[in-house]
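What follows is one chain in structure tokens, specifically the form predicted on its own.
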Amino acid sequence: MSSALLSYEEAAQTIADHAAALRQMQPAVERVPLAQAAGRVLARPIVADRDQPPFARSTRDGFACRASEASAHRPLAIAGAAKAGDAPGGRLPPDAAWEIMTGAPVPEGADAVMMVEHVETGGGVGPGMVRLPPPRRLVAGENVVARGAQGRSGDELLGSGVRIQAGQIALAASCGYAQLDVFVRPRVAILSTGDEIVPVEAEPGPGQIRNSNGAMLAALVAAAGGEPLLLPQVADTDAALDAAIAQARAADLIVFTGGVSAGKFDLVEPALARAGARFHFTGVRIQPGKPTVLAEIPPAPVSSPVRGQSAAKHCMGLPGNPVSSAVTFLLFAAPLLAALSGSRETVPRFAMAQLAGEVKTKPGLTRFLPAVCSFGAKGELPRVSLVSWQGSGDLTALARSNCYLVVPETATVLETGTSVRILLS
């Protein structure tokens, strides 16, 4: 185990390499109702059960026609009408148009739709007639989605490994999927260490604090697609940590919060070493979160009844201060969790923003500072500004932020208006 601190980029690459290896191990699959699929990861592709769309459909209210006839600017006879839900009509006669509503099937022979606000009807062109006045012209395919344009029957429309959200649910519903095959959510054991920690519902005594990190990490795990296993608080003793690690081995990923720094009662690394851990890094040049640890412990003995023990278990040791725990989870634990869940998505998620005010800093660490980003401005980058905070234990600052400003390791000042990276929370 090397004591040298990695740069953020080196640590991120180490995590990416481990995530790539984890993706080679296919998770188990289960079937869930479509209404319960949001947030899960698709395990088997969505296949079109018929052409998508199943008929040529209009994207506008107007008149279906032949583009060449309409562009000649002569009156066309209105031969019929169709609204959404109607069966496709017969073939469109020559020199004719078909009144049509958005979503309705376009009659055979028509290749375009004149928008209703672009045409003349009634007395100006004769009863039962419609005309596209000059100089406006139509081209074939205008305002029409052709049958099968989005996919043919039997086509794979969406592959596995995609996190299911509203758009994916809509696509599945359109193809008749009342249920979806999804990957089983990975179980993440959360171990909050420290004699000062008491349960959320308890009244803290002198020098004690409630277990906010456990609740926060459980929420982060659930949001990232995992199943949080919030285990009891772990006392600052070797025996308690050894017992906690043995219990946590049932999970797919183990996350510690606290006990990973260099103090007298920071006992997580020695406990992992006693469990036979292989350490990949034990510190990263970042603020907050410098003491972060990545390790693997060997599988439980074969005689153990615990499920899923065929491979080494990844362990993340996160610092105990809440902002540190939140940042390091997003940077390092979330990519491992995404891989374990079968997801192809890239995490952590970064974006670009414009700095609202000057930031002065010291070089030597990549900093992830609590910030607020406004995404409402049009025609320009979102604007980001720092949240006033009192260090990495400031829960109020954490709750008021919606992202983290990324300050490069070499920076001494970021000027107002600079384009900067933000870590999305």
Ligand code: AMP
Second form
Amino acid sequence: MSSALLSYEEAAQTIADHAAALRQMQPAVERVPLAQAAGRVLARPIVADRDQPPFARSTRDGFACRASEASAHRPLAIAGAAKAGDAPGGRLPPDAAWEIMTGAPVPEGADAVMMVEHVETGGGVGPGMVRLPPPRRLVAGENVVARGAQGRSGDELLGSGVRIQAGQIALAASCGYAQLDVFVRPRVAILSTGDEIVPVEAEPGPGQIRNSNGAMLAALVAAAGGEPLLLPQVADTDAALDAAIAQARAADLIVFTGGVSAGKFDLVEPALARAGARFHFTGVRIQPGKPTVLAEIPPAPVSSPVRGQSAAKHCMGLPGNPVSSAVTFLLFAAPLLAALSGSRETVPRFAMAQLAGEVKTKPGLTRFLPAVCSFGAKGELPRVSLVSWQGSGDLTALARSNCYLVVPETATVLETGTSVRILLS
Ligand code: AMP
Ligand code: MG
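Now that we've seen the form predicted on its own, could you pull up the form predicted in complex with adenosine monophosphate?
Expanding to the full complex; the earlier chain stays at the top.
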């Protein structure tokens, strides 16, 4: 086991390299109802079954017309009316306009739509007439989306590897997909280690604490596109850890929490070594999360064959302090999970924000500190401030944060008002 600490950038690059290799392996595909596809990753492209939009569509309530005629400010005869749902109407006669509603087909010959708010009708213009008063003018194409402007019949509108959210579901629905082919979610075994840990339902004895990391990591796994397998907590003994690893081998990724620091009962690394692990890193110059481990263990022995067990399996050892576990999951486990899930998203996600108050720090570690960012600031960068915390065991601070302030390894002070990076949670 190498004990050299990597910088955050080196560890992130190592993870990115492993993620790139994992991305070469196509996950299995399953079909799910469209309504259950949110959060999943598209496995086959979404193809337009007709032009999008299928007809020249008005984006306004008003009058379809020829822009040149309307801009001459002559009264135009109202030749017909179309509401959304009407079949495309006939050809627009010369010097005429066609009353039209948002979403309705624009008649052939018309090239623009005058907004109802901008025209004169009736009294001043004459019965059955409409006019665009000066100085307002209209250009061809105004308030009309041309047939096929968003995609032609047969076009690939979305490729595989896209994470499906509301917008992708809407597009799929518009193309007639009642079901979608998505990648099977990678299964992530979560092993919570520690003699002091008791189940959430239990009444902790003196010195005991409830297993909060298990539930937290399950939520992080689900949010990152994986299927969490929350295994029973593991005692700090070699035998318990060996048995837990044997059980967890059925998963696509194994995440340990606790037991990777330098303490007497931090037994995860030796257990991984007994399972034949290759270690890629065993510590990173970050706070929180310094003792984080990335390793790969070989496939399960032939005596206990499990589906899809031909390749080595990645194991992440996350420090047990809750904030450490959360941060290191986002930084290192989530990118592996994204790759295993077939997603092409960039993970982790960083953004820029303006620092609301000065932060003093000691150089030597890249820090990811629980922070609150207000994203509502008008016309400015989002504003971020630190949450006061009692160190990486502070679950209250974690729960009151919505991001992490990134403090570069060399920084000694970050001044109020400067642009800083945040890690989005
Ligand atoms: P460790 O990384 O095992 O040295 O644990 C560091 C700290 O995190 C200790 O205070 C542990 O009690 C705490 N901890 C470890 N595992 C969990 C867990 N599953 N849930 C909550 N706290 C934990
Ligand atoms: Mg422990």
